[in-house]
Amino acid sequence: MAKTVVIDEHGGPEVFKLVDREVGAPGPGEVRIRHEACGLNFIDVYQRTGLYPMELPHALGMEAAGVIEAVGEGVTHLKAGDRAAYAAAPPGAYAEARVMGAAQVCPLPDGISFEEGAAMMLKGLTTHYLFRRTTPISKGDTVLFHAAAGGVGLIACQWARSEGITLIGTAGTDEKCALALEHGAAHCINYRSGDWVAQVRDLTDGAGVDVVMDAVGADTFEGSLDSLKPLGMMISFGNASGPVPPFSVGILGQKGSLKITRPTLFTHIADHDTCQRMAADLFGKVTSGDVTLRIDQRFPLEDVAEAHRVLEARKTTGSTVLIP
């Protein structure tokens, strides 16, 4: 049996239930993993609230790290006793242990802790596809990144610095801006202090940025488009403030023949070999020291509701982990 967090209905943090579930043995192509730490992400909030509907009841959680207890037939890249970490669908990571498909479960290097593994897989692989797989970004290019002091943001700041990319961040407090600057942002704008679009234009001598990476959604969408240079790319990869409302595609032409995409991590990591290569790149960034993981919030698994409340209130910095 393993303690597992589930929901029977969509709603606020109060819908969480901690239940005992039978884990069982892994089938072909599966592993059984015992978690040492579980990651917390905004996608978990979207699933809990029903913004991303799921068939209920369902366990939640998309990333974790721990030790492989058993492997099913056909699994060759992992064995019992291996340290491992993952970001993967379907949800179910908020648990002491689970059986799951092995394709997106990755061997975790000894130099990376379980907490770091749980804090980095979804956020770090997201950063990987933003900088490496979505649109060409080269040394000297300028990126605008919203929520730069969050879990993905602090990894993105460091990733950009390591590759000679100028990252302009936004955050909601001066303290969060200082944190983004400490982690490699070239500039960081407190969006509560004035017209952040005008400040982006000032920082780019009126040209605008090459790429916007926006996981905030409704609150920043229009300003993000206005921050781009002609032919710039808008990457909308989240909805922390709510979904982007419908818009006329013609506005992209009016604002400079802009491009826009709405990627998801799970499309990028669907292929086993691609996922493992992306993870190896990410682990290399961490073990080289180019990226360090900042874990500012830790909650026992049974306090998952409070963890969600803090995340939704935008009171977090860096990453948050749940400890089974």
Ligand SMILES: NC(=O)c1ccc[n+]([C@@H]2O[C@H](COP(=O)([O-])OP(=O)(O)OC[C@H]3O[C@@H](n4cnc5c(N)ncnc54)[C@H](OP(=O)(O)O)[C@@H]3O)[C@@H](O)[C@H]2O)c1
Contents of the next structure:
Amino acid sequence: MAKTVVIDEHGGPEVFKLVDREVGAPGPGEVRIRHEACGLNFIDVYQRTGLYPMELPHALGMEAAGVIEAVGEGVTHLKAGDRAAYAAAPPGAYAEARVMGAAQVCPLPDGISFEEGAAMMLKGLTTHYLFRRTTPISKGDTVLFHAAAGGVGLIACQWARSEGITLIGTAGTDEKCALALEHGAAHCINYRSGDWVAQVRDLTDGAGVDVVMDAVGADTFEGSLDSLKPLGMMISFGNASGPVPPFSVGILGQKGSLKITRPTLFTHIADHDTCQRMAADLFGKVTSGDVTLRIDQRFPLEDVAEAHRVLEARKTTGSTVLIP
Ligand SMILES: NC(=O)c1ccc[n+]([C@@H]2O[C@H](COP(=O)([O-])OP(=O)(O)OC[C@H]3O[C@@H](n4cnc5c(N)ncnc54)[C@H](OP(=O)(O)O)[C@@H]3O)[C@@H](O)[C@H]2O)c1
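How about the form predicted together with this ligand, since we already have the form predicted on its own?
Full assembly next; the chain just shown is listed first.
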């Protein structure tokens, strides 16, 4: 049996229930993993509220780290006793243990703790595909990254610094801006005070940025387009402030032949070999010291509702982990 967080209706943090679940044995292509730490991500909020609908009842959580207890037929990259970490669908990571498909479960290097593993897989693999697999970004290019002091944000700041990319961050308080700067942002704008689009223009001598990475969504969408250079790339990858409203593609022409994409991590890691290679790159960034994981919030698994409240209230910085 394993304590598991489930929801049987969409709604606020009060819908979470902690239940005992039979874990069972892994089938072909599956592993059973006992979690030491589980990651908290904004996608968990979208799934809880129903912005990303799912069949209910359902367990939640997309990221965790722990020890492999058993492997099913055909699994060759992991064995019982291995340390491992993952970001993967379907949700179900908010649990003491689970059985799941092995393809996205990655051996965790000894130098990386379980908490770090749980804090970095979904956010770090996202950073990987944003910088390496979405649009060409070269040394010297300038990227605007919203919510730069958040979970993905602080990893992105460090990733950009390690590759010579100029990252202009935004964040909701001056303290958060200071944190983003400490982690490698070249500049950080408090976008809750003043005209942040004008500040981006000033910082780029009027030119605008090459790429925007925008997971704030509704509140920043227009301003993000206005921050781009002609031919610039808008990567809209989330909706922390609400989904981007429908818009006319003609806007992209009027604002300078802009490009736009709306990626999700799960497309990028769908293939086993690609996922394992991306994880190896990410682990390399961490073991080399280019990226350090900042875990600013820890909650016992049973306090998951409080963890969600704090995340939604914009009171977190860096990563948050739940400890089963
Ligand atoms: N598409 C993908 O593949 C993918 C994968 C991973 C994450 N994401 C997205 O990336 C974003 C960051 O994820 P995360 O888990 O690391 O979260 P996070 O950045 O730690 O938290 C979200 C942050 O968004 C900012 N925000 C702005 N407006 C907000 C509002 N109205 N309500 C709540 N927060 C608001 C807040 O920072 P400030 O106070 O500084 O504004 C908040 O701390 C999320 O939108 C997530 O969905 C997308």
